[in-house]
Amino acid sequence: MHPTLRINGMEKQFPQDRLPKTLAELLAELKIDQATVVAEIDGHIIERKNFAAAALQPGQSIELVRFVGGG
């Protein structure tokens, strides 16, 4: 069985032994920017700060909000 996490209310899942081991490391993987993005992990907000510290485990949900800069 693969390891997963719910992104965004979405099932997305890696192969077993690529799950990201941080919020950092996920980020890189789906190719978005750290300065432009707001983390929770299980409920709890992330500090930008505490991106590459902040561990991963299977089953974890994940929410991700994106600033989009225009007017």
Contents of the next structure:
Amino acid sequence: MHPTLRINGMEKQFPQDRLPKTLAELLAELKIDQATVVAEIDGHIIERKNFAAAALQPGQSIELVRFVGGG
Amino acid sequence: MDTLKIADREFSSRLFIGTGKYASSAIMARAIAASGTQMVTVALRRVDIENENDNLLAAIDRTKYLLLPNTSGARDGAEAVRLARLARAASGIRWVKLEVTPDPYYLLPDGAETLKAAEILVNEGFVVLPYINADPILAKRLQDVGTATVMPLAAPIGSNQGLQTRASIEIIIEQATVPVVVDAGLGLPSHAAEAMEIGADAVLVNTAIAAAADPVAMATAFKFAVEAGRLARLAGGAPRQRAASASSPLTGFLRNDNR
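Which structure goes with the form predicted in complex with its partner chain, now that we have seen the form predicted alone?
The complete assembly is shown below, putting the previous chain first.
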């Protein structure tokens, strides 16, 4: 079975043995600039300075959010 | 102009600007500059992982403008607290515009949930600026739990109706010990001037500027209106009365009868 992550509410499947090891790796794979986002893993906020240390496990739920225009 | 102090920051501009609904980041940046503001609101949303995302913050000079993240989209207090914590992690600042709007049609704020969330966030060290209906009792309860301001609405968000809640906002201003920021519904510079004339400490404007035909010119117009309204408040308005009171002398007319 292929490993999956739930990213912003959507299931994303990764090839066998190709699950990103850390949040920083995931962002690089998704081509998202680390400096512009903040993340939660299973409801816990991950500080940007800890992205490279935040290990990922199959089945985790990840939220990636950013600032947009608003009033 | 006199300065406004909120928490530990002083503002020489009493106009705060929302960053939503602009046609482009470039126009937004020019409107922000024209407004003279020192604080701009932003929202938090999910990254679109399929498409490229604009980096809003690239267009906002954070050495000039304090970011005020909002909790828009929160339907209850718990969602608002979660958004506030994420915003702090994202921006590194502890200021938050607290808004809880369960009903998407009128976007009116839920006072009970806002009060609950405010208490939690104040205890976590946030500088909380709550968006509320123009309810003087709720305003008092929020200031009692330690919010930095209260921000009563003039009219529903983005409706441009002007100061529909004037009588209640006047009571809030009379009683508040924290700054009162009139937020939402101001559609024209004259509305902003009116809010300042009745004693609001500041106003927050988004749609009226962003959706104007010329947002940069409208931002300038709001800047002058807010300054004019504040100066008028400090000057003290002349009394209003029902009948005329002649401005010219009532003696020395060019006639011989005394009528």
